[in-house]
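As a starting point, one isolated chain is supplied in structure tokens, in the form predicted on its own.
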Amino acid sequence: MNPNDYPQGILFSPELQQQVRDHFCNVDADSYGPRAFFENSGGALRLKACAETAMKVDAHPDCPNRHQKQADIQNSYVEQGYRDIHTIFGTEKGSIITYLSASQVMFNIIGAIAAAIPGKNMVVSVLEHPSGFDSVEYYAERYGLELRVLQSNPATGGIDVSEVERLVDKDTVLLSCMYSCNITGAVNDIPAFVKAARRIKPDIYIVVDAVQHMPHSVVDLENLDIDAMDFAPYKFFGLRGSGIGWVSERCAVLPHNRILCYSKDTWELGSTAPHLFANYTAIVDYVAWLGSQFIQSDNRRELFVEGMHRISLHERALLHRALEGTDELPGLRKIEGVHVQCDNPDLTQRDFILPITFDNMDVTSAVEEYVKRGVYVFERKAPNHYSKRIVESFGLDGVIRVSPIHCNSTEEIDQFLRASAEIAKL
């Protein structure tokens, strides 16, 4: 199936709705009591399964390639999570990095690609998260190489391509730019990027943050060139304390610390956890469950792309519920004295990340009656060095971001109406 068919998204069903959730720790309330949590682009919901993890597998003092059993045990979930984060990327071609953060990942690449590969200038977006943006500005300086920004699109809250055409020239060592904005949720259409960016200097190297996309949406690296993407299993239902990052074949052999025994292309350090490896593998077990309440097949891969298309898709109804409401709730677009920034009308190029303003009081002010009412949002703004530069390039001094993803509810979304229309009358 193709979502983009679906421009207001499908809802799951009520019964498979409650699956859903059941999947999730506290997914409606935690020890501190009921809430609806729409701050998953700070954090994320998790899966249950991935918390167990931590337990079941971390107990276990055993190192893999020992010659007890249970070394052997442990070593199965290393190698079932590597092969479950390809499933994730969509490719078994390439190199895969893990880190403490995916922060982490990305100025190694970018130090990486900026150490050896020849040019005059740097282009990254200024959408990024510091992890991106401070990486290449700081490599650019350390190299003597132009910084050159791609400036935003206060419509779409995204990029145009016309930009990267407009920036990227024949001595660009490298384009560097997110998948979706962690702000705005616009959806930036990176194989037209890729197309662009190529067409000027077809060896340009090409890295994508996909930390705030990779939840919502397909990721299908096989069908798209470029060099590198990272991901944070946190934001995508797991377990806080790594940062997972994907390199193409030549960006994997340019020098970079590695242990020296190992091959040329092999950039891990030191001994894995294998909690964190059966983390990656209950997220796929999760959204490979997810897809085959819808299709039938054998193949890892075709399910869990199905499930992420069906997220999509969910979210997708959530976001327009609220945007519009119903014959009961008015929709953000339709409460007095509440905008919506970067409002793309074509939800298709939006994951649900939603970038609101109120006439009535500043952003911060706002979020704390939202945490009054039971509705957990948080505030981006100046001048925080996380939002500074991409609230500004909108023309605005901050945003109260909503986050919600495909395990949260209708009957949330409604709840955050209400206290929106309540708060936007205080």
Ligand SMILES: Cc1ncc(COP(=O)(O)O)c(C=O)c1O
Given for the second form:
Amino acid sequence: MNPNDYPQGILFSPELQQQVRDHFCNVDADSYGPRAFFENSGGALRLKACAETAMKVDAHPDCPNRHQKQADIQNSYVEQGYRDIHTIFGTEKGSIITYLSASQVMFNIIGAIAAAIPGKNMVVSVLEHPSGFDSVEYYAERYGLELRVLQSNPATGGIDVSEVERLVDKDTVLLSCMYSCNITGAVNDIPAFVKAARRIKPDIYIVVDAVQHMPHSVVDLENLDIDAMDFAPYKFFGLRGSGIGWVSERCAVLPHNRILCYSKDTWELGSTAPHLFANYTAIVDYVAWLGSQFIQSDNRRELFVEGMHRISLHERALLHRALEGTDELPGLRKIEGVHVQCDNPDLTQRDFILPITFDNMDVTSAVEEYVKRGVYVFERKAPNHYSKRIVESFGLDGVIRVSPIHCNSTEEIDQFLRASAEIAKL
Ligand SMILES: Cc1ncc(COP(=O)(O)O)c(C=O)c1O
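Could the form predicted together with the ligand be shown next, to go alongside the form predicted on its own?
The complete assembly is shown below, putting the previous chain first.
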């Protein structure tokens, strides 16, 4: 199935929606009370299975590679966790990197490429999270390279391929661009970027931040000719405390910090945390379970892909409802005084991360009004370092970011629409 064939998405059945919600902690309410959690871009609602593995696995002190059977069990969590990370990336090739955060992963990858590859400039998108932008800026300065910045398109909230064609040349060391933007939800056409960049410089290094895209859609590294990608399990229904990277075979052997007894393509440093690896497996178990509600297969990647497609479709249907409303409730596009920024009409090019503004109040006041009404959203605004460059690239000084995920329901979208209409009238 191709999710792009369904421009308005497909909702889960009510029964499946309930089963999905039952897999997550604190969906309707947390210990402080009921609320609709639309702040998943900051850190996603968490699978019960992930919370449980933290306790179950980490309660054991046993190191992997000891003589007691508990050690073998800890080891098997780690081994299965690595297999499942490959399942998520959709390739058996390359090396996996796990650090404490996605930012650490990104800085290390950019640093290794910048140190080893000759050239005169590095290209990065203006929309990057500081992990992607500051790493390129820092190493460009350190190695005397020109920093070139892909500009955004305010109509879509993303980067056009023509920007890649404008800035990449034969002297470009690397191109770094995020898959989807953590403030606008725009999905960049990374396959087209790769084609365009490699037409100009066939051996260019290409790095993709998939932190925000990964929880909403499939990535397929077997069919995407890039050198590095990262994501964050805590934005993908899992535990905080790790960031995950993938590097291509040629990138893996660039000089990098490593323990010398391991192979040259090993990036892992120090002890592994088996409970974190068990949590990667719990994420894949869950998405594969969701896929198995739609197709039959013994292949874990196939089930995972189907599950991610269904997640994309449900979220797209929720996004469509938020924008267009229902017979009873006006959607955001129709509420006077509300503006959907970067409102690309093609929903297949968007993850459900929605930037909005109000005519009658600043974004922080609007977020406070949403919270009073039991809807948790967040403002992204200048001068905050994590937002300024991005919102200003659209000529804005801030937006309210609305970021549900697939376990959110149509009822919660309606609650959000009612709150939006009320706030617009204050
Ligand atoms: C697009 C994007 N990239 C990278 C990161 C950094 O992730 P971490 O906090 O794990 O370093 C974030 C975090 O919000 C993000 O949204």
